[in-house]
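Just the one chain here, laid out as structure tokens, in the form predicted alone.
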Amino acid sequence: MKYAYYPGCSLSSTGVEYDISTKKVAESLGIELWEIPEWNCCGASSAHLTDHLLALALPARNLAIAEEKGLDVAIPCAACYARCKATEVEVKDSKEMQKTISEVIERQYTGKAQARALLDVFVNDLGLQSISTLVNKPLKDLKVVSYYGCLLVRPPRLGFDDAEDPQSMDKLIEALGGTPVDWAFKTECCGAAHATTKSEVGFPMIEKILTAAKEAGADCIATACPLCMSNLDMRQTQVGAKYGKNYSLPVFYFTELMGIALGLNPEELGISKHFVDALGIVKKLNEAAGRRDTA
């Protein structure tokens, strides 16, 4: 199985931890990841706030590599998964926009790229069977949330999965070892970049998320989006300070989880990397594992 990969730009930086565990679990699968040569980004919300052209064309410029070679675009990231989905369907629907936007980018494109979301990729390509086989060190007992927020299953003609009630990552989790746990707040937003820039906004709905998630009786949090991890990882203990909370709540990258339960070395998928510590879930996986080793 080959696809066009397009990490992103928070992949390689504020997310890089995303982008190291996708390449070692992707190897791990089978699943050959072909990086898009110079790609560009994908506007995210700058683009689409500003200009209706230049939103469809900083994401076309991308998938009309990729329709070059014939591949589906993997993309980890939600919003970029999100502007480019939208691109694809726009293109589709329009011979108009088809052309305006291959004279924009210079080059030819179809909408015969699909972009295609990391997490539809592994659950529905190479399929959750197929993954259970691999699974040598199960996620056993470790009670997941799993976060989907407000982008990648929204808007409902765009998403891959159910737009309120999203099952991919949980069924993912399930076939890890993993116990999904059930709660209301997987496809709340988390506040975006309202985090950085009116605090007083984003704050109340991070610690919304990460209060559901505790009350839910999660061990951790399972996402598969930079800003999500960002706000739910890095403000986590400045938003229980201004709450009066501790959650110490570990999030992990589904990838991540991914990685562990296929025996990859954690240290190896950027685990280190997160701001709450979330080896120690990992220490106490590997010493249930040791004691069912030896019973």
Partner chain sequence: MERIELTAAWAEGQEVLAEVTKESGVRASKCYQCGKCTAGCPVAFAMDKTPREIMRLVQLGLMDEALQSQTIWLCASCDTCSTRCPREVDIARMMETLRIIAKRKGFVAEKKMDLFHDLFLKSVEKNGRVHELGLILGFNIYGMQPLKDAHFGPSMLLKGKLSPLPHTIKDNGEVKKIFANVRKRGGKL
The other form holds:
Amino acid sequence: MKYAYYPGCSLSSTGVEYDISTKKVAESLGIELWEIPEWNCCGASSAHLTDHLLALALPARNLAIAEEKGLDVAIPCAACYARCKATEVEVKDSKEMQKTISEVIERQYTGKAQARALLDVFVNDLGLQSISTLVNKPLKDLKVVSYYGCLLVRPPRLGFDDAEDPQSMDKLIEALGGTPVDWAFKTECCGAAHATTKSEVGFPMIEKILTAAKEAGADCIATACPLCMSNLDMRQTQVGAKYGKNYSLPVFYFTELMGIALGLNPEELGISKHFVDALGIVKKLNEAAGRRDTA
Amino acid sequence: MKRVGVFVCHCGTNISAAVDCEKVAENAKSFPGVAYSTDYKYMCAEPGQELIKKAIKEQKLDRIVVASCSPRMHEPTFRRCIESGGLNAYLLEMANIREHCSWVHPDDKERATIKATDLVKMAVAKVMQNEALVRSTIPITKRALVIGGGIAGIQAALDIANAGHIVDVVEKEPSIGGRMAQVDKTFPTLDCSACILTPKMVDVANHPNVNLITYSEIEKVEGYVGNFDVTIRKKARSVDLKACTGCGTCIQKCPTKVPSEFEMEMMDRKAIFTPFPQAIPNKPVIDRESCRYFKSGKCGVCQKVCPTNAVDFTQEDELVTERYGAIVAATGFDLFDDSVYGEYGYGKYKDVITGLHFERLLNASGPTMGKIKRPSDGKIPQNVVFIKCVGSRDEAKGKAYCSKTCCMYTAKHATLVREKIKDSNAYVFYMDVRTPGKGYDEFYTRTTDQYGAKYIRGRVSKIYEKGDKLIVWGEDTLLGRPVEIEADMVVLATAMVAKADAAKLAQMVGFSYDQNNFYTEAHPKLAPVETHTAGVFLAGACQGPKDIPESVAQASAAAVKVCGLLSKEEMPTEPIISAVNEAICSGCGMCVPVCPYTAIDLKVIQERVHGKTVSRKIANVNSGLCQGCGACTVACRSAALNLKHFTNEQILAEVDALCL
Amino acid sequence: MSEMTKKMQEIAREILVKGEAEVVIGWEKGTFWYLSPPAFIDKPEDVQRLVWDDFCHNNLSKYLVDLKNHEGKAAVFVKGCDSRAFNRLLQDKQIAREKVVLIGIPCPGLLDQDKAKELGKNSDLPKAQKCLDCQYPNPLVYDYYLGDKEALNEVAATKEAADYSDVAAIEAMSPDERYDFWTKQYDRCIRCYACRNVCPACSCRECVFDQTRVGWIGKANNSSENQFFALTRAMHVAGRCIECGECERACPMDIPIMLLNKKLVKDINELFGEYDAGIDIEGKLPLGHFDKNDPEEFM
Amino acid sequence: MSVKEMPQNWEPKILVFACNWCTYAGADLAGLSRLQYPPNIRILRVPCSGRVNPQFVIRAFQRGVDGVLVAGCHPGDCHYVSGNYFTRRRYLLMQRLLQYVGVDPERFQARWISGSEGPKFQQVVTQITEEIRAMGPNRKLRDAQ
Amino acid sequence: MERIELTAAWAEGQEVLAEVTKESGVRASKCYQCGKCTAGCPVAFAMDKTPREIMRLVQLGLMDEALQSQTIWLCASCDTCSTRCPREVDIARMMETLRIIAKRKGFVAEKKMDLFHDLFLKSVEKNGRVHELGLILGFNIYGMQPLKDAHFGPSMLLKGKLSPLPHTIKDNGEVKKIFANVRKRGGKL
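Given the form predicted alone, state the structure of the form predicted together with the partner chain.
Entire complex below, previous chain first.
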């Protein structure tokens, strides 16, 4: 299995551990990721609010490079995925748009190279069956709420999962030996850049999600988006302080949880880079496993 | 030698003001076949008609052209006229020189006259090829079939039976009663549904002219108006209806419990069961899917305890064929599947239910003995939220149409919540409140005013569980503010949709259905209970969402149509139908799928070829079904099919005449 | 003798000896080296007449119509186009599947007869136009198959894309140019109806063009009547033409009949969705059904 | 034939195949409403537009009409349920085929005109008459006579 | 409240309405004002007009009021509204288009947000990728709140999450060209 890989800007900065864990996990699972050379920013989440054509053209360049190579593109970041998918679909739907975009990016893109969410690739191309056979440190008794965020499964006609009650990440957690916890905020929006630009709007949105996860009885949150991650993880203490709450909810990229279950070193997966301590819970998991082994 | 008479009408000055009628009549004399031509002030008036009749006799005319108004106006008049003059009615053609000529070309008499002459020329050319056609008759079988034993079917059957005709009612379920039996109270009077339905069920069951055929389905329909041959599959009941007394011992003793469909799976029934206590016939059936005996061969308790030995495990489905003169489709509706609304969590959250579930919760013989209780924990809900238009008026996930009944039954539900639960709140999320019906708006007004239900204009976007509450997010669009309600129970006013197998039945009988699989009436205004297939009528929600009074009214209307048909011994058929030239037809069957009335099938004929008898297939037009559209004639490459009165020869002659 | 000819003769012999069929329809060498007309073999000793070469053009399925009232079974060799013709005739209910034994032959594409006649035996001959346009060189239905089955599956999976450049060239002309073009073509027509007679979509008991009493068409051999014939024939095979090109090959006046047929195939595909005649015998014919969402141009 | 060569006093002759239930009724309504249009059309009544065999259309051109209009009920309104859907398919093809052999698109047209569309009937036949008048007599597909 | 004269407002709003409809491909007339968009909107609590009200303004041609509202700037583009709309109206796309047009017309109700997006795109144009540290610094400096979020800086640098230098792609000519080509086609960036 081989895919073009589009990490996106966040994965080389705030979401560096998403990049690290993705690459490690893909390697362990035998998926070859060919990082698009000299990839550019997809424009999320500013370009589409400024100019529609620019919003389509920026992702199109990356897709065009993948198309030349004959590969579909695996995209970890939900926002990048959404922008790339939108481009792919508009190009496929309209020959005229295809022509315009190819002229703007000065490359050919016909919509043949598809934008694929990394989660989709793992769950639907590789398959849960194959993943679960490779699990050697199951996430036993770890209660995880899956937070898909707003962009991963929308709009419904393009999605690889149900837009209202998606299941793929939950099923993945289950395949990793963890306990998926159902909750109602799987696709509620975390406010994206609002936490940075307008915290009085962004913080209440984050608060709602963290509270819901806590109330659902989760030990931690799994996510597929670097912006969601920074809102839920980096901002967690800040938001907690504002609302007088202590959530202590570690947030993981789903790839990190996969890495842990596949027996990779948590440090090497980048888990120490989180703001809310996540290593502790991993340690507990390993200790419990150790006790089970000796017992 | 054919002798055509041409009669040009002035229509007072309606025609003659713009067309030189005398000249047209004069011109006509030179057309091939014309033996006589004249003009007159009013052809349709008595003296005009006499003029025609007289000319037929005196001039020995054998076919007539009347150049006057539109045939849509006076063709019947002139057909009668020449008939009484001794000619076959179909030896008439009309040239429309009024609507299509004088009235639209008032200022150019010369060219209007040329045009009128052309139109007459075409009519003459056509009439030269006309043939005498005879209206035939088909016998009518005096027996009606009603498909579906809900309130619409029951009403139709009763009305037909009371008029003295025999009716068979075929019902798929073990009992008649349909959806209305599941309903607790009816709007706008709040009288109990069972109290008004069950007497009708008894009436229909006891009526000497009615045969109830329950637990049965239509297997095949052949034939046409007056003569439908219908095969009915009587599903194996596993209980001998004659021997069973309906004592119910078997039901009591049956060890297998399964969720009751009638109770919306909120309560159990046995594997041998009647759907509800007032079922008719009140004799059980065995649900073989869940019965222990049928699954494992062990058990047989019901058979052992039956005092009359009525339980018969060896029963098999039985096919019976009967001939009917008319059919009423009254197959009812299904509920939309609300689980497509992931955002509402129907199917995931136990206390998010449909209106029909709620009916059963209200019902004294339902799962909660008439107390409104939550399915999840049996608690009495304080805050009940109703959401309207779930599946209706929703192009994205549901149906584009309005389900018509939900506004009223939701008002009823909200009223009953407020009436039955002390200190309760009933919130209704709506987009519009549609109450056109006698006493309906008054009922709705009482719901808000007297009963204090709170109506919030807006569609709900999300429901989720928080503890034992259901959080409902909506917008109060009148305030322009997002709102949230902590509810104990949410009731979805679910769309009415066509039965899952609606299309199958329509295809079997041969009538049409719309994009939502509701049956299509012949005309939305003027033929609302007829279908395009003669002898097949519609009643109730199978034609579109309807409430009880409307279903009953439509059922009675359908019954009148049936009675009208059955009151005759035979009915005349229009002779303008397609005919097959058997010598030419190669039996390719291209005509079969283009016929909208399934009037064409292929039949096998025998013929002698080189001293051998061979058989071959040819098209066969059913004169009872053919309506004379001519679609088949164009599908037939070799022109083996031809439409009488509009034959290929006639149309070609008209085309040629136009250019002579 | 070619490998395929040998195989053909063997299987024909076997079928006749075993009595699987009473007659085998194949091709034999004709009067000229570039002709391989149909052969009807009913004795095992005659099978050596059968040949397979670059000129086995005739669409043999059409001959089955003549055997409609024949009681016994017939075996027939089918190329891709013959097999589509067979399906076509099945759909028209003109033959009974159980009365026919089909022997499939993979077709590499045949050579142009007219060019062969013109250029002589030892020249480099081009493929026939109909074979260049062919999208289904391999039989779609058969009881026996004389080629390599695996190769067949591979080929079946990759249908060749249709080439409509010749049709497009005419579409690009002005109306008057188009009219002049077709008038020139059909002025040559002698109304011999050879095109109809070989056509597997023409299976009427009595063709409209023979119905003098109705007067669909005048006897006069003029441009107008000839074009009535051309257009009517084209409409009659619309959605049913399997593009075997036999009409054009049979035409003694070299009228490009396939240019009309292909135009209809192209328009049907564009208007009502991709459809290839003679592929799926269960499917509905393009002019035998409709879709409420068909293009609307008549508002 | 250019306008200059147009014969004197030439008037186009246009044949309209009108279905009995919609277009014929629409033409009646145009009359009842006294809506004027050029006297060049001749209406041939058929039960349904689905009855109109393409051979009739070619025949009309052969015999010398200058234009043909096939008109029926709007899709969905056919008196015979589905006849006009077949008409639509058939004449979408036929129209293209006629143009392919060089018939000018204006010469053959198809339209949906309902029984209530008297004004539309007037407008359609006026427009077609004017278009064809501007083009001159039809010579294509015509009998030599 | 001021009475709106609807006929005049409708006439006045036509041009912009046509522009919005063309650019977004969204027909506002499809909306039947059920409010499901607002009901599920995670940002509705902070808006001055609900998303449904924006649709209503557009329906009536009250374009200036729509373009001047904060709402269009607060929309987080999460698509919840479009996903759930029973009339399949792409409300999120409408918001996006209104924002683009508002900017073109100089109606910027939320200067900070606009600044953020401007800086973001500048960074992309310059480097081919977004330089997050630069973006945050720039945003806070231009936004006159230089110390906001500054406490994250050091720990982010330590965790390797913020690079002091921008990530660039070697030959950014291609991305610059994309910007130039979009501008050539009338894009106002």
